[in-house]
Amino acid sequence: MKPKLSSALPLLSLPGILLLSLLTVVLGGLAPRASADEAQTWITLGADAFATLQEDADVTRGRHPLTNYGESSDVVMTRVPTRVLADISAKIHTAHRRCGGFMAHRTLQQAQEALDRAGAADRGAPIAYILDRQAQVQQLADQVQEAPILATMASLSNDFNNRYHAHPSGTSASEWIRNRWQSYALGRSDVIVELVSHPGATSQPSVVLTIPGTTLPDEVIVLGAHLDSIAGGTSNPDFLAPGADDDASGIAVLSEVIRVTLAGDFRPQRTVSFMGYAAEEVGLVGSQAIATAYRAAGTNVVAVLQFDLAAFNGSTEDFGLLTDRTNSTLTTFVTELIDTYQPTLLWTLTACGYGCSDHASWHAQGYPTAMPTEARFGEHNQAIHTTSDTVATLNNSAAHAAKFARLGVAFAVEIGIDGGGEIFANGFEEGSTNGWSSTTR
C-alpha cells in the first residue's frame, strides 16, 4: 500500500546501530574539521567525476583534495560543503555533459548503503511485463495533444524566475504544477494529489499525483520527471535558469499522461503515481526521499519509468533508453512498447553515468527502473544547465515529447492493468488495431 511520505527509515538493530556508530567514528576521525557554521553533505558520484573535483579545489572551496571514504564498482563516497552542491552539479555537467551526477544523502548511512549498492547487479522484474492491452492504449494515446505539452513548458520556463529547489519561485513552480494536476484530476475523487515536503534538505516540495489500483492496490507503478532547474554555473537562486528541456519536457509529457488518461477515466488494477521530484539537481534529493521511505514501507513498486530531457530531437534515432542504473527486463519492455505503439519510430541503448537522474534513486532502493530520453547520450541537448534552455530554443514545438507522452500512456495501461477484465469506466471496445494512424505521427 502507499506509505506515509514523510516516514524515517526502519529502525536499526541493536548490532546495526553499534556498527554505524563505529563507521561514524573511524569515518569522522579521517575527515577534514568543518567550521562550525559550515554543513557538510555525503555524497556518492561516479570515480571519473571524484576525478575531475578532485582536480579543481574552487569547485570544494578549501576542501580539497577531497577524501575518498569508500568504493564500489566506477562510485566513490565522499563530504564535501553543502553550500556547493550546485557547483558541483555545474562542475560534471560542464566535464562531462552530465546532468546532476552525484546522490546527495543526509546520512553516513545512506550513504555508505548506496556505496554498498552501486555494483548491485541487476535484479530481475517483480512480475510479468505483458502487452496485452492494445484497444485501450490505442483509444487513449490518440488523445495526446503537442499543444497543452508546449504550454506547460512555456509556463514553467517563463513563468517563473527559475525552477531553483532553494528558490521560492522553485516553490512557487511546485504549487503550480500541484494546481494544474488538481485541475485534471476534478471529479475523480478517488484521485489524491499532494505536495511531500522534504524537511532538512530542501524547501522544494514533491508533487505527487496518485490513482489506487481497483484489484491491486499493493502494486505501484510509478512514472516521474523533475521539476527543479538550474543554470550559469553558480548557486545563486536568482540566477535565471529556464530548463524548458531540463526538466519541464519531463513535467509535461507526465501532465499530458494525466490530463489523457483521467480524461478517458481510467481505473487502473495496480496504482499508478506520477511524481514531480524537487531538488535533483542537486544530488536526486526529493526522489532519493521518496525512493527511501517506499522502500523502508516495504511498498511493492513494480515498475519505474523516468522522464529527463524530452523535448530535444538530437539522435537519428527517436529514443534513446539508458542502459545504467535500469532493469534490463523493464527496458526491454519499453523498446516493446515503442515498437508496437509507434512502429515508425527508432530506438537506441546508451548510457549516462552515475547519479544522471532519478531513476537512479529507486534503482538504489533496489526498484526496477527504466529512463527513455530524448537523444543518444552527447548528442542530447547542449543548451541545458544555461540561460538558453528554453522553448525558442526548442523551436517552440512539444513534437518530439509528445511521442514520449504516448508511450506513458502505453506504459501506464499495459502495466497499469493484469490481464483481462474492464478498466474504463467508459467501456472502450476491444479491438486489434495497432500502431498509429498517419494522422497522429
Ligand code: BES
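Residue numbers count along the first chain shown, from 1. Rigid core: the largest C-alpha set superposing within 1.5 Å between the two forms. For clarity, every value in this text was computed on a predicted model and none was experimentally measured. First, how it differs from the form predicted in complex with the ligand.
- In the core-superposed comparison between the two forms, the C-alpha atom of Asp48 has shifted by at least 2 angstroms.
- If you fit the rigid core between the two forms, you'll see the Cα of Ile192 move by less than 2 angstroms.
- After superposition on the rigid core, displacement of the C-alpha of Thr271 between the two forms stays below 2 Å.
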Contents of the next structure:
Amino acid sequence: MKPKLSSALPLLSLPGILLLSLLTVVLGGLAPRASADEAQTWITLGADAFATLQEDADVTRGRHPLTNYGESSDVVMTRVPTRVLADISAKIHTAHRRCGGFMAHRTLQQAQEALDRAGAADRGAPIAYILDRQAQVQQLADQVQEAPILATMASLSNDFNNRYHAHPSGTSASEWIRNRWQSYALGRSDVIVELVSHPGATSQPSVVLTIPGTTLPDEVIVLGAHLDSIAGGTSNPDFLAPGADDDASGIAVLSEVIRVTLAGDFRPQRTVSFMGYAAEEVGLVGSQAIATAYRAAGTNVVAVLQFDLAAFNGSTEDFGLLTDRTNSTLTTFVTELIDTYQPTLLWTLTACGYGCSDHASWHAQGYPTAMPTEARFGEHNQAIHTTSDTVATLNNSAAHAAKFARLGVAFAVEIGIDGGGEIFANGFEEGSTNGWSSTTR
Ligand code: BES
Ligand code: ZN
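And the form predicted in complex with the ligand, for comparison with the form predicted alone?
Up next: the whole complex, starting with the chain shown before.
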C-alpha cells in the first residue's frame, strides 16, 4: 500500500522537494527567526505529536507552522531546524509521555522509507499459525513458577542495578544472563548459548539462546526482551537504573520459558531463539543490529514476540497487545493463545504510537511481530526509567509476569511445532498425550 500523501503537497517527488527547497532558500529571508541556510533535519513522528507541535509556535521557532510533507498510518513526515530537535523531544515527552517520540533521518529518502514502512499493509504471515498442541502446551505451561521469575528480576535489579549499555556492569549483566541460560541448557548439546557483540555500536553484548529446529530448522521463531536499563537520560551513565520492570521482567519471562521448555525436553521442529537485546534504551541498538543481519542473511524469521514491561498490573486487562509495528495475523494468534490457555485473563489492543521497543527493529525488516505488554499504554508502570523501578514497586510479586511466561511457552510450542513429525527425543509422536508428562523434570 502506498502511503497517502498530504493534500498540501500532492506531488511529493524528489524534483518537487528540490524545487521546494529552492523556494525555501529564496524566500528564507521572510521567516523572522530562521536563517535560510541553517541545518534542517527530516523527521517522522506520530500525527498526534505533529499536531502538538503545530499548537506551539515556540518549540519550532521560526519554522511555524511545520509543513506536512506526507503522511501514512498516523505517521507524518516533516522537516525542522536541527537546533530545535532537543526542544521537540522535550515537548513530546511532556505532552505524550514518550521519550524521543520521533525518528530523525539523514536524508529525505530515508524519511520517505520510514513513512513507507509505517504505511506498509500487513504483509500477511509467512506461515499459518495453527493452534493444535493443547496437551503439550498445558503440560509445560503448568510448570511455570513465580519464584524463579521474581528471583531473576531481583538479581538483575539489585546486583546489576545499572545495566546502562555503556556501563561496565551493563556488560556483566549480559554475562550473568548468558550463564543463567547456559545452566538451563546443561545436558542439551544441541542448544547454543552465545554473547553477540555489536562492535562500533555498543560495548554491551546481546545474549542469544537457540534451540535448533529438528525438521524445519530454516524457519525461525524469536522471543525477545531487552537486557539494558536506563535512568537519568544518556548524559549520566552512572545514574542508578535498577530496571526491575523495564526490562528485567522481560528477561525473567524469557528465562522462565527457557527453564520450563528445556526441562520438559522441548525439541521444536522450527528453530526457536531467545534473545536478550543490548542497548534498547538508546535506540534499539542490539535488536537493530541483529534484525538487519538476519535480513541480510535472508533468514526466514516466521514469528517474533517481544516482552517489554511484564510485571506491573496497571490496567483492568491483563495484556495490552500493541497494534503498531506489529503483524495483525500474529497478534490475533496471540489473542487465541491467551483465550485458550489462560481463559480467565483479559487482553486489549493498545498502541505506543512510535517504535517503542525491539519489535520495531524486526518490523522494520519486514518480519511479523507481536508485543504483549503489562497494561494499556499510559497505564504502564510510571516508575520506569527512574531509580524507583525496583521489585518493591512491583510489590515483590511476579504474579503478573507469570502470565507472560505461560503465554511465551504457548507461543514457542504452538509455532515451534508444525505437526506431522516426531518431536521428542524419546520418540513420542506429536499429539500423543503422554510424551510431555513423562519428560518433565
Ligand atoms: N519499555 C519501554 C517502552 C514502553 C513504554 C513499552 C511504555 C510499553 C509502555 C522502552 O524500554 C523504552 O523506553 N523505549 C524508548 C524508545 C526507544 C527507541 C529508545 C521510549 O519509550 O522512549
Ligand atoms: Zn523497555
